[in-house]
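First comes one chain, alone, set out as structure tokens in the form predicted on its own.
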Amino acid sequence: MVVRVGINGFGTIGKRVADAVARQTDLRLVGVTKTRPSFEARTARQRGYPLYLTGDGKAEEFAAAGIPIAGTLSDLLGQVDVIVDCAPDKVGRENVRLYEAANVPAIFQGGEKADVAEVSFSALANYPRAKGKRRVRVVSCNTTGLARAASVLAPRYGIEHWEATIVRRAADPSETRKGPINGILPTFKLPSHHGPDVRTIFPDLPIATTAVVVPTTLMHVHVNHVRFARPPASTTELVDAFRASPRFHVFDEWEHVEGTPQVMEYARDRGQPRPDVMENVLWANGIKVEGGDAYFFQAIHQESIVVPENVDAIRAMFGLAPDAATSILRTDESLGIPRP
């Protein structure tokens, strides 16, 4: 079985999901959408992705730019088995009625509230729950990072309490109109929304989160303090637990990765089409077990971490893989994500 996939929105996440879908043997990318002509619309055509109008897009604007279009979102919906909504935050909810009218299952991103879908999804945490669902929400970049970490920690050690402070990037690299220029901005919703969002996947997880916004575009960083019910015997044991899990990368101290700039330089050196880091990034010397408590930093690349989750969500919905491990292996191999 090959599932036909459309991507509604070819921006930061959408273009990455489109490229990922195009690499799968059990998925077929039917087309992508844009509202107006741009370099990304041109890129879609150069890659052979049929381009469709969405929103209030005007065909004459694309014609004037010399970019051919294949039709409208409605036409695309008539050709696919599932649509991946990568529209800007809150627009996905407005699109629900379009997908339902076309009788097309949909995947939404973490910028939408959890009730837009039947289930919030993270492949390591709850892959089976998406089977047969018609609306699935891949949780946000920060929630994905926390949910992956919970998938490693909770089954092994039991979690009594978890406090995480999220040091958030101000904007994506291309978002020149956003973000503080010279400042650190506390998020005054206390606790932040990230903890409740993690509980859409782990309902009983005792996690509390706070957040600050800083003037960088590179990555987010999580500062974690976890109290265990059955603590690991040593820091080395915990480091090894993270290393053994797919979608985690742990830098050793001798690699001299001091922070997110070196992480992104590492990503560039890997030679993939984009300098993306789809794994949770940790530092061996940034993990510490002390009695029943553990402390660790992790870095999250906001532009790409949810990309493999979208691929796995499609497989889970349509039963294309027998279990999470099989799907994750296929996805990671196709995207060049190193295996543990």
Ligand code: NAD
The other form holds:
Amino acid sequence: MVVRVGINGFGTIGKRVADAVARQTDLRLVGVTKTRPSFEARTARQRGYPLYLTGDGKAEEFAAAGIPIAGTLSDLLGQVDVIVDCAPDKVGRENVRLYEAANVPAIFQGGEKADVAEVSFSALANYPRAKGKRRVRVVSCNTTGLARAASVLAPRYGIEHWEATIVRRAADPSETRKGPINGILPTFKLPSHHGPDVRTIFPDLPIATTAVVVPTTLMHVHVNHVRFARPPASTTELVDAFRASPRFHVFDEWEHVEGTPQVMEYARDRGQPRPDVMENVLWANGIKVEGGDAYFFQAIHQESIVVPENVDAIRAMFGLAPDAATSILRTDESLGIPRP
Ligand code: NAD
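Go ahead and give the structure of the form predicted together with the named molecule, now that the form predicted on its own is out.
Now the complete complex, all chains and molecules, led by this one.
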């Protein structure tokens, strides 16, 4: 069975999900949408992705730019088995009625509230729960990072208490109008929304989160302190537990990765189709077990971490793989994410 996929919104997340879908043998990318002509619309065309109008888009603007349009969102909805909504925050909710009217199942992103969907999704944590669902939400970049870490830690060691401070990048690299460019902004919602968002996947997880925004575009960094019920015997055991999981990359001290700039340089060097890092990034010397407590940093590449999750979410909804491990392996091999 090949599932036909449309992508509504070809921005930071949508263009990456489109490229990822196009690489799967059990999925077929039918088309993508744009609201107005841009270099990204031209990229879609160059890649051979049929382009459809969405939102308040005007056909004459595309005609003036010389970019052919295959139709409108409703034409695209008529040809797909599932639509992946990659519209800006909160717009996904407005799009629900369009998807329902066309009777097309949909995947939403983390900028939507959890109740937009029947289930919030993270492949390592709750893959089977998406089976047969009509609306699935792939959680945000930060929540995906925390949920993956919880998938490694909770079953092995039992979590009694977890505090995470989310050091958030101010904007994506292409968002030139956002800031701050000089300042650290506390998020005055205490605790921050990230903890409750992780609990949409792990309902009983005793996690409390706070957040600050810093002037960088590269990645988020999470500063974690976890208290375990059954702690690992050593720091090495915990490092190895992260290393053994798909979608984790642990740098060694000798690699001299001082922070997020070197992580992104590593991404450029390793030569995947995009210089992205879809894994949770940890440092072996940034993980420490002390008695029943553990400390670890993890860096999250906000532009790409949710991309493999979207592919797995489609497989999970349509039962295209027997289990999470099979889907994750298939996705990761196709995207060049190294195996543990
Ligand atoms: P973006 O602004 O880069 O892209 C959104 C795209 O949707 C744009 O191409 C825009 O033209 C298009 N669009 C506008 N109105 C539309 C409409 N009515 N219908 C369909 N498309 C429309 O945004 P993004 O960063 O890709 O975010 C998309 C979703 O992914 C949001 O829910 C966001 O919270 C989530 N997300 C973003 C990141 C990130 O760091 N960028 C990480 C994880 C999840």
